[in-house]
Every structure is written in structure tokens, then in C-alpha cells.
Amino acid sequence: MKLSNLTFICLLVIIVVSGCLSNTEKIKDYENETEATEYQGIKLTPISKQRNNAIEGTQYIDKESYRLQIDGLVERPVNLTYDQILGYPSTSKVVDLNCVEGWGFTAKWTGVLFKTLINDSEVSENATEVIFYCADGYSTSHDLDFLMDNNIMLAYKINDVTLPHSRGFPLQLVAEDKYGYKWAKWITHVEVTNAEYRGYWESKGYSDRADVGGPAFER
């Protein structure tokens, strides 16, 4: 039985509104960008061959409506747009991501240093901990000194292309020398505090230090 043009259009509208089209069809990853295969003589793992874990699957965040909230023990809380974040001085570095499960990959990360991003907010003197909240409900934390002293970055590019949605667009924390569960993805909120915090996996017994090569679980 043939459908009239009006019926066909109505069905199409219902499908789109109900979300039956997959997110990958709605939102494209990086286009017209060339992925780097090596940097400073170091061979990089192609994005297509990088393994990835997430508690709720890939999150799709709209660049135009995105805001990064920074608050807590700071003098000036802020809500930064994606373009404002891109406006800060950038840095690039090859860093290995090592999963506690035993796999890993090597990538070139480009983004903004945490200490650069937090500078305008003026962290309070009694601050000791930073919590990263993510769009999928995930969270983890790091010592403030670790983030500041080790030039830890929040990346918006990987291997010279815009961070794909599956890899954490718009921001992934590059927690160098820490296991992958400390590498928060789809970051939406950064809270500075002076209290201890246990994130998603840490509250289930995983090590809060999460040093690569160290124990996976709290003793």
C-alpha cells in the first residue's frame, strides 16, 4: 500500500522526534580534520584503534549550549563557553592512557592546562581537592597539587582532531600517570573543595591514588 506524501512526512517527523534516529546520525564527529599519526618522532595510536570505557555509553553534548561550571572554593565562579575555553593558551603533549584492565594507547593531546583555566577564578588558600563531574553522571577527583604541579590539561583535541564524542567531547582530563578511570570525560562541572571525595569507581573500592603501576584497589 502506498503512503501519501503527507502521511510519509508525518511518519518521518514522529521518528525524528521520538529519537529513533541514532545519535551518530544526528551528530557528526570531526570532519575536514587530518588525524596525526606521529608527533615528535612518537607513533600515535589511531583513534579507531583506541579502546574506551564509559558507564552510560557515549554522551553527545551540543557545542553551542555547553557551559563548563567552575565553582566551590574559588573567589569568582565562572561558566565558560566552548569558544571561551578555546581562547585560552593551548598546550600539546604525548601521553599514554593506561587502563586498570591492562590495555592502553598513546595519543597526542591538545588543550588548556588546568592551572591556566582555574587562574581567573582565584582558588582559595584552603583548597586541597578538585572534583570533576561528567555528563553521564560519572565523577572523580584529584589533589589540587597534582593538577597544578604536573601541568595536567583538559584536552579538546586528540591526535590533532577535535575530541570525538566517544572520546569525551568537549573536554577530557589528561590525568598523566594515573589509571584511565581518573581521566574524566564529558566534563561539565569542576568543583574546588577542601574535603576528601570518592568518585564513581573509588567509592566501589578502586584506589583513589590510581598511580599507574600501583595497586588497583584500596588496601
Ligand SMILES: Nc1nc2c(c(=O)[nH]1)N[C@H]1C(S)=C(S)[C@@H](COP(=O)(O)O)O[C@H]1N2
Given for the second form:
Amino acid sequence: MKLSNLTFICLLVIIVVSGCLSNTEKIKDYENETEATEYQGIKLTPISKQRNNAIEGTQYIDKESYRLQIDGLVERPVNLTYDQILGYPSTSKVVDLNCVEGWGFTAKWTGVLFKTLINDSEVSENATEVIFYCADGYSTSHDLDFLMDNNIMLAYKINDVTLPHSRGFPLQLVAEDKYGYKWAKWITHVEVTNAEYRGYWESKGYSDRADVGGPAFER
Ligand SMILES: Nc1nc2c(c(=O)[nH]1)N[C@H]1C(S)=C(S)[C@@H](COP(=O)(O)O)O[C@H]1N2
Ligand SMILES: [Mo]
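Starting from the form predicted on its own shown above, please give the structure in the form predicted together with this ligand.
Now the full complex is given, and it begins with the chain already shown.
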């Protein structure tokens, strides 16, 4: 009896400890990176003061097994590793994120321009729209011209630190001048198309244009 009690307690301890270990593994974000407080004279919102919300909570994407799939109306579909993405020329810019619900923040974003990322794939002549699919089942879309003409980037750093898991690691779209729901996080798949598409919130009635300052709802 005593022995089996001891066995039971040991098992319990093992389960609890292993649970804790895998948890700390999960929540590990950037290390040895210093957060920027301002950039080019613009004061940045500290990451700890930035809000965020997501339909299914934080997604934990493994850096090693991660692949970004780019396909649809392109000559050469590709599957990029995290390191390949970081290998492209990087760009930094201060951009405000404005959620349609009224909150927002100012951050320095660092990443790769969409047009740079898509260049090797060669977009087809008839393409008009780009869909961003995310690890949590979320999706949103943008006009191809919007992404190309406004130097829209996919960010892997915020305020000089690697995008935390809670914030969309490895990639968040910096959809400048569009409401927050157009800023796809945890992007896994980019599809180029010429079909109409309505993303997660857009299909529920939120504006597909989503211009900051414009109407929230629009059919
Ligand atoms: N994959 C995914 N991306 C998402 C969302 C989501 O639920 N899932 N929410 C969107 C909304 S409504 C907002 S306001 C921003 C918030 O981004 P943040 O974490 O940088 O604050 O993420 C957007 N991107
Ligand atoms: Mo939002």
C-alpha cells in the first residue's frame, strides 16, 4: 500500500514537472535582445503596453520546422524557411497599429517587403488579390497593388526584438493605414489569386477596405 502510494506520488510529480518544463519551453521568447524605446525621434509604445487579441489565443510556431508557403497565381511556388526569410534584405519603419475597436500603439517594425518576398515567385499577370492564412485558422486578404505600391512588409521584429509568440511569431503583416484585423499574425501561407476573398472578420461584415478612419462595417 505504502509503495503504491509512493509510486503514485512519484508519477504525479513527474507529470507536473514535465508539464512545467514543456510550458517554459513554449513561452520562451527573445533573449539577449534590447527593446528600442524610440526610432528616428519617434517614441515607441513598449511591447508590455501594447494590446493584442486573437481568435484562438497565442500560437506557438517552431522556428525550425516552420515553412512559409507561397503559391496560387505565381510561376514558381515556394516553401521558405525562417532563415531564408531573414536572408532577404531587411527594412525598418515606425507604423501605428489601430484596432477597429479603438485602441492602438506605435511600434518599430523590421522585416521583409512583400514585393521582395514575392519577387522570385513571379506573380501572374492576372493576379489581383493576396490571401494570408494563419496558424490559428485566421485569414485576411489585400489587393496586390496595395501590397506592392505601399512597400508593405512582413515583420519578424518589433521594437528591435524578435516578434514574441503572443504577437505573431514568426511573421506579422504590417498593413499600414489598414485596421488591425488586416495585420495577419502567425502567417503560414500566402496565396495569390484573382478571386474575391473575405477573411475572418471581413466575412462577418467588417469592411474589406479597412482604411483607418473609414467605416468599420461595409459590404
Ligand atoms: N492570425 C491572427 N492574426 C490576427 C488576429 C487573429 O485573431 N489571428 N487578430 C487581428 C486583430 S483584430 C488585431 S487588432 C491585430 C492585433 O495585433 P497585435 O498583436 O500586434 O496587437 O492582429 C490581427 N491579426
Ligand atoms: Mo482588432
